[in-house]
Amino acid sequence: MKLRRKIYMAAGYNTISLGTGRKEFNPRKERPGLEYYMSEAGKGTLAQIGGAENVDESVIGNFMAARFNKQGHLGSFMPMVDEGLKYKPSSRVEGACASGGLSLLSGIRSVLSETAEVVLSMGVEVQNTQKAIYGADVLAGAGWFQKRKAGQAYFFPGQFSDRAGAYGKKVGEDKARLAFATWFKNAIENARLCETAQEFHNTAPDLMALGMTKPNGKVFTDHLNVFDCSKVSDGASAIAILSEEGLNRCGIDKKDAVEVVGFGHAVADITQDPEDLTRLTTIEQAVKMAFDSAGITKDDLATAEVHDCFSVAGVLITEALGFANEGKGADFVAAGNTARNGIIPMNTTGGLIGWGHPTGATGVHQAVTIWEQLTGKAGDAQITIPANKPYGMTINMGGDDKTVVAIVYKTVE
C-alpha cells in the first residue's frame, strides 16, 4: 500500500533507561514512576515542536502499566504534561513489547486519514517495581497466558531459549553460540556511545568472554545465558508525527524529519506454537509489507533498529530481513555484518540488549535512533549514512513474534 500522503517524523526525545546497570539505579531507593517519565519525554518533544498548541492529539503505547504500577488510563496523563493537552484526544495502544510501534502506527494512520496534522507519539514502562522472578510473571501476558504453567520460571527466555537450541540444532551449536555472543558484544559497545543506555556505564573488558558464557539450565536456561537477553528497564520515547501543514505548523525543517515511506503491520496467533522455531514468520511477513509500500528492498537501507529482546532474536532478524539466507544469519553477524562498521549496522545506540527494553517504549525508541541517524543528530553514535542508502528501518515485535510493525524511514532532501 503506497501512502497517500506525505508523513515525518521529528523531535524524537528518549528518557534514560533504567535499571541495573545504571549508575543511578538503586533497588532499594524509591525510583520515578509514570508520571516522571510520561513528563520528560513528553516535554522533551514538545520543546522541538512550538509547544503543546501545535499537537492536534497524543498516544501512549503501554503494556503493562495496570499490573506493574497498578495504573490504567493512560491517556489521561497528557494534560499532566502539559496543560495545553487539556481536552485534546489522546488514547492508549498495546500490543505487548510491540506497544510502541502501534503509537506510532496509531499516529502515522491519524495523519494520513487527515483527523491531524501533529501527532504527538510516546512509549513508556516503568517495570523496575518488581523482581525479575515476579515480572516475568506480568511479562508473560505477552504470550498465551494458558502456557504459562508448562513454561520455564522466566517464561519468555524460555521461549526463546526453545529457539536458541533449535537453531543451534540447525547451524550447529559452537557457531550459534558464536554469533549470540557477537551480538552481545556489538549491542554494548554501541551502548557505551549512547549516554541514555542502560548499558552506557558497562566497562567489562573483555565482552566476547561473557556473550561466550555457556548458558546452565539449573539457574536459567538451557540456551541463552544472561547475557543474551534484555534487561528489565524503566524509561520513555517520544516523537511527532506530522504532516507537511504540520511541519509547518511547528516551524521545522525537513533536513530536521525523516519522512515515512511504507510499513507494515502483521499478527500471528496468539494461541498457536511458531511454525518453525528458527524462523520468525511474522517479522518476515511485516518487513516484506514495508518494503512494498515504500518501494525499496534491503539494499536500500543503510542502518536498522531491530527487536533484539534476545540474542536468538537479532540473528534470525538478519535472515527475516533476508540481508542472510536460513539457517546462514549466525555466519552474517559473527562476521560482523551488523556492526557499526558493517553491511547493515544494526542497534546503533545498543538495541533492547544494550539500550534497554521499556517494552511500550521500545517502538518508539526505535524511531527516535532512526530520525537521529538518518538526520545526523546522533552524537557519539552517528554512523556514516551513504547518499545512496538513504533508508531506515524498524522492526518492533511483541510476544514471541506475534504482533509486528515495520516501518521505513527516509531522509528528506
Given for the second form:
Amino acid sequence: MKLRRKIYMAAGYNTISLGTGRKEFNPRKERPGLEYYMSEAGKGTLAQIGGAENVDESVIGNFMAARFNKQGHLGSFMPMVDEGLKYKPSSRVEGACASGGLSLLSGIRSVLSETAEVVLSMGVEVQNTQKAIYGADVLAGAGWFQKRKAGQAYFFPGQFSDRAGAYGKKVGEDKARLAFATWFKNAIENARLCETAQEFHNTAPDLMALGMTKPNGKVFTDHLNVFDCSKVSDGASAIAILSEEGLNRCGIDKKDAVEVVGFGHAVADITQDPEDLTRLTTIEQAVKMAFDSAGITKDDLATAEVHDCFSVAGVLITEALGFANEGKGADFVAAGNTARNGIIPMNTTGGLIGWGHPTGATGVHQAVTIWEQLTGKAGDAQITIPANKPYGMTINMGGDDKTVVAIVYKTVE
Amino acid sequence: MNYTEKLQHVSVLGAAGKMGSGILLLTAIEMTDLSLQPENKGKKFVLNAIDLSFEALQGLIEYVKVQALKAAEKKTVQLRKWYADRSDLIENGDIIQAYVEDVIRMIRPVTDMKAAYDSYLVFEAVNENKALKVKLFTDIDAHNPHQPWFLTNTSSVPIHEIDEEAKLNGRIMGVHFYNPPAIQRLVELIAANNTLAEVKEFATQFAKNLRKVIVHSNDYAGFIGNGHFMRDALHGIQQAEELMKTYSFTQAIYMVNKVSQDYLVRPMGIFQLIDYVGIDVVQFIMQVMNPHLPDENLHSELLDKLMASGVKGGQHADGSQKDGFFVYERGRIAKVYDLNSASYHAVDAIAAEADAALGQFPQGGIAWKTILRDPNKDQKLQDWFHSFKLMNDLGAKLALKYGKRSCEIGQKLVDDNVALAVEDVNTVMMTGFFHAYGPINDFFAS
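What would the structure be for the form predicted in complex with its partner chain, rather than the form predicted on its own?
The next block holds the full complex; its first chain is the one shown before.
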C-alpha cells in the first residue's frame, strides 16, 4: 500500500529522560510533572514550526498517566502547552509502550486523509512517581490482567526473561548472554553521545562486565539482569507531521524534514501467549507491511531505532528485521553489527536502555532520533548516512509483541 | 522442639527500646516468613512486645509498619511465591500490604510481663543492668511451664553470671545486636560455658536467617565489641587529658576527636562515638566490665564529671542526637562542651588554634567513605599511615599512638581468649563499628 500523499516529519524535540542515572535525579526531591514535560516538548516543536497557529490537530501518546499520575484526559492539556491550540482537535491515544507510535500514526493518518496539514504529535510519560516495585504493577497493564497473578513481581522483565531463557536454550546460554551484554554496551556508549539521554552521565568503566552479570532469579529474574532492562523514565518528545502544504505553511525547508514513505501497524491477541518465545512475530508482520508500503528492503536502511525495552528484544528484532537468520541474532549483535559503526547502526542515541523509556513517549522519541540522523542534526551522536541508503526505520512495541508500529523514513533530496 | 516451634510463641522484653524495637522487628519478620511457608500454614505464631510504656509501644508499631513495608518492597519477588495461593492478592501493592499486615498481626503489644509466661523463647533487650535481667528471667522461669530459652542482648554482662544467678541451667545465650539492629549486620553470639547445645544451634540459625554477620565471642565481660570500644574510648580520654595540660579542655577534646576520625580514617571521632552511644551507657558498661578486669582500671573520672553536670549524650526517641561532648547541627559538630565553665563553645572559635597545634595535616588525605570500597584500600592505608611516621607534627604523632593502642587492645582480646581469632576482632570493628580497617594490622608498627 503506497501512501496516497507525501507525508513529512520535522521539528522534533526531546526533553531529557529523567530517572536514575541522571545527575539531576533525586528520588527524595520533588520533580517536574506531566504538565512540565508536555509543555517543554510541545513548545520545543512549536517554536520550530512558526507557532501553534500553524497546527491543525494534536495527538498525545501516553500509556498510564491514569495510574502513574492519577491523571486522565491528556488531550485537553494541549491548550495549556500553547493557548493557540485552544478549540482545535486534540486526542490522547494508547497502546501501552507503543502509544507514542500510535500518536505518530494517528497524525500520519490525519494528514493522509487530508483533514489536517500539520499535526503536532507528542508522547509523554512520568513514571518516577512511585517505586519501581509498584511501577511494575502499573506497567503490567500492558499485558493481560488475568495473567498478572501468575506473573513475576517485575512483570515485564519476567515475561522477557522467559524469552531470554528460551532464546538461551535455542542458541546457547553463553552466546545469548554475550549478545545481551554487547547490546547493553552499545546502548550506553551511544547514550553518552546524547545529552538528553538518561545514561548520558554514565561513566562505568567496564560495560561488558556489567552486561555479563549473571541473572539472579531470587531477587530479580532468572534470565535477565538489571542491565538488560530499560529503566524507569520521565520524559516527553514531540514532532510535527506535515503535508507539502504544511511544510510551506510552517516555512520548513525540505532538507530539514524527513519523508514518511511507509508504515506498518499490527496487533496480536493480548490474551494469548506468544506462539514462539524466540520470535517477535507481530514485529515481523509490521516490519513486512512497512517495507512493502515503502517499497524497500532492510538493505536500504542506514539506521533503525528499535524497541529494546530489554536487551533480548533488541537481539530478537535483528532477526525480525531480517538482518540475521532465526537464531543468529546473537552472533550478529555480538559481532558488533548493530554498533554505530556496524552494518546497521541501531539506537544511535542509546535506545530504550540507554536513552531512556518514558513509555508513552518512546515511539515519538524514536521518530525524533531518526529525523535528527537523516537531516544531520544528531550532534555528537551523528552517524554517516550513505547516499545509497537514505532510509531509516522505527519499531515501537506495546506489551509483549502485541501492538507494533513500524515506520520508514527517507531523507528528502 | 524444632526451630519453627520455638518461634511460635516469643516474648521480647524491652521491645520498645532502641535495641528492643529492632530486635522485635527482625523477630516479627522472621516469624511472619516462617508462618507463610506451606508446611506452617494454619500454625499459630505469637510475638509479645513487652515494654513498660504503652505510648512507647504505640511508637513501636509505627516503626515496625514502616520497616516491614521497606522489607516487603525489597523481597516482593519472594513474597509473590509465598502468597501464590491467595487469589485475592494480585498486584505487588496488594501483596506488600498483606505482608505488612501479617507482620503487624503477629505482634501483641503488652505492658504486663506475665505475657512471657507462655513463651518458648524470651528475647531480652532491657537496660544493661544484671540485677534487672536476673530478676526478670527468674520470675518468668518460675511461672513458665515450658522451660523457656532466654536470649539476651547484653553487650557486657557475662552470660554465665546471669545463667547462674537466674538458675537457668544453660537455657541462655548472648545474642548481641548492634545499633540499629535492623540495619547493622553484626551479631556477636556468646555462649556461656554450660549453654545447651540446642540453644547455641538455635541462636546461630536465627542469626543466619536474619542474614547477619556472626562472630562468636567468648564469655568475658564486654565481649569483643565493647572489649575494644571501652578501652579505645579510655585511651582517647586519657590522650585528651594529657593534652589538657597544655591546651584548653575544648581544644583537647576537639583535637583527639579529629585525630581519631580524620587521621585514623574512622566514620566518627571517639568523642562523637561516645555521644552516639551515650556517655551514660559508656560509663555504665565500664562499670559492668571493670570488676572483671583485675589488671586494668576501666574507669573515667572525666565521664563521671560530665554525668554529674548532666551531659549524657545518647539519642532522642526519634533517633536525633542529644547534646554530649558536642552539640550537633544537621549531623555536624557545632559546639564543644567545656567542663570548666559548664557551657558549650562554638567549634569555629576553637578549630583554628587547635588545628594549628595539630600541625600539618598529612598529605593526600583519605576519606573514610571512599576508602571503604577502594580496591587498593590496604596499600593506600599503608602509605597514608606510613607518611605519619615521617612527620614531626603533633597530630600525626597522636594518630600513630592511637593506632598502636587500638592494635594492642585488639591483640589483647585475642591473647585473653575473649576473641577466638584475630579475624573476629577485625570483623567486629569493621562490621559493628564501620571501621575501614581492623584494629589488628601492621600499619602502625614502628
